[in-house]
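Just one chain follows, in the form predicted alone, and it is written as structure tokens.
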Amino acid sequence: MRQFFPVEDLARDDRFVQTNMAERMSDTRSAVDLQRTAKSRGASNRLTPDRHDASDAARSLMHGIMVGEIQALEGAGRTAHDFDAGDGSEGTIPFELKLDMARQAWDEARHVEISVKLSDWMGTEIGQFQENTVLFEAACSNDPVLRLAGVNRALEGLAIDVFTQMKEFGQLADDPFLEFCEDWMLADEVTHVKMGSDWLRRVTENDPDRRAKALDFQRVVDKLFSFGGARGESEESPIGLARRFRELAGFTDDEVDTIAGMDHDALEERKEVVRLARETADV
């Protein structure tokens, strides 16, 4: 079987429509809708029923996981491949990381059809909204441990932020479906994260250069997932920082005030890049 696949031959029929990060990022429409729906919810800007825009944005969300799903599924399943079986060193892996990304692939391929059961249950069609690559990109690297950094501690790190935030508006909607399916799908992903912690520094136990590394590339893969601040501790934020399960995945306390000070950084940014458009639409 092929090793080392691209982002590019991932297998999607004509329901899917991809875009990527850089993409993303410079579309500031988004950043305009976030500041206006703020504005008419005064403070908060938080996911909940009240919000004008609840369902859409319910449903975009529950959209851009079951994707989410997809890519880890195939990240997991790709690292599990891609590397013999070794010490960690020189492109391979111990044989008991290869057991735990086989596990995690059979996690994600249930929650992959748990989404889409939600999605169907919330009136979503499948490629309804567009699919963010940047997940599987996070897993192309030719280093494990930089594989371990970007998609089990930085995207999986997201997706405990973001179930958190659907199993509470599962709650506030009186949707006990959505509620009890997110609630269970977070509980593997703090067990995904705390997977990706533990190997982290168990492989880089006797390489602080290579750990270094590592922990920067994830930084890297945070400051993009924060979505221009519509992850963080701020009520402005659309998805809250979940501190407690990011605790029991294995982050310590500097690495989670880490997230939430790039979060923050990134919402004053593109505040300015909201403002910075509308006084060039004024001209």
Second form
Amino acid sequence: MRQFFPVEDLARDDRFVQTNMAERMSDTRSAVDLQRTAKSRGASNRLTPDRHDASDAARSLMHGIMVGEIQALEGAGRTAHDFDAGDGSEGTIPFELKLDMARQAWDEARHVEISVKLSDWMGTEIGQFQENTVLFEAACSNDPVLRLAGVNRALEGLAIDVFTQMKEFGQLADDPFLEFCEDWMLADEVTHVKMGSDWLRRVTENDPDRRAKALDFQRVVDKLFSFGGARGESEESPIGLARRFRELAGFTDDEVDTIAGMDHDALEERKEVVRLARETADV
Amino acid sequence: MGADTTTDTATDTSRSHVRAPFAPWDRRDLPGSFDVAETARRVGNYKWTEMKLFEALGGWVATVPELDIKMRLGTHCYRHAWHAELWHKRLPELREMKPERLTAPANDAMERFVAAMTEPEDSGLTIEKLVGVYRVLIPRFIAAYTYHMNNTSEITDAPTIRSLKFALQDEFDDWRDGELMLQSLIKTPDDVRRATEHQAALEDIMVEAGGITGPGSIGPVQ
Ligand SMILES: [Fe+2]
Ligand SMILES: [Fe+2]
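Could you give the coordinates for the form predicted together with the partner chain, as opposed to the form predicted alone above?
And the full complex, kicking off with our chain again.
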């Protein structure tokens, strides 16, 4: 088995259809349906059961969660595999970090089990929606610290936001099954993000350049997921920013503010693109 | 409150607390087959091999297309990491203050075994991956752990026995999962040939290694 495993080779059965971030970004359909928002629901675009497209949107999101969990499982497994135990320098990671990655692999395996059952419960079939492989892409770096920043902090931070939203969706929809499962997955994700925060700090304690590089990478990934303003504090974003749980997971107020700022900018950018597109169409 | 030897014990409440240090049902015995250094050596071999196993399982998750097997491998990955952690923590208690020093394969053949076991990567080789782990390596773990548990001192080495029992429970569960997965994958004569040929190739190396802790893994070498 190779030491590093490229995203193109991820093994899937025939039901799965994969796409990547570049393809997703070139998709002109907006993550935020601004026209619908403006017409039918005032300013709010939050994923709540009263949205006219709630069940489709929730199903699509749950499928996205499921494939994200598969990649999180694969990414954690690879990090447990790819680096020898050592002091954290020269391509090694501390033994205890390897153990944490193995633990995360188990947690993510349970998340796949949960989200497969939830998808089934919600009437979604495996492969019904495309799989974006961006999470595993972030887990392919040769520097384990970048993996911690990109996967554990940026993407699993996003998972905290998504699960918080889905838990609320379950509450509002009177679906105790959904709410119960999201509650448990949220607890695990807070643990994984905290794991990332703690290890990033520890491994880069005496290497400020490496830490800065990792945090830059985290911002790049965070920005990717701000695209279209799909996640943000504005009610126009379908997914909220779960400040309290992010704090539990080791994010500082400044860090959450930075993410909120990126989300805001992305939403405004998207609105501008949509406005220009409409003007062009009208002409 | 000295004991009065002239009093009938049946009626003397002051003597009712006097009991044999080992209750009649406690048959644990002092002698054991391993001294501290030998125990540490074996535990170091266990840790090394459990590490190689959890790394392999973690690495393979991305390479297997079968979703149920992907999830099982992720689950089992953690269990073997936990065993490695148990052994890692046991080593300093066995006077090895640098656990890395004894975190080693039993011999060169064991190292070659792990290299051969972890070689399959292609998504079409799930049978080979599972055979190496569940039909060759894990049975060897069950054997070595059982031998150790039954031959070490039940009193002086109780902490190792406790960890062995936890690990063995997982090994049995994992072996059963692995065997079920294999039986569900092996459907044609060609599958049977693939499984048995791969198993034989790996067994050859394992026999040369003598088991997880080398010759003597399951008893004195004749
Ligand atoms: Fe997860
Ligand atoms: Fe996670």
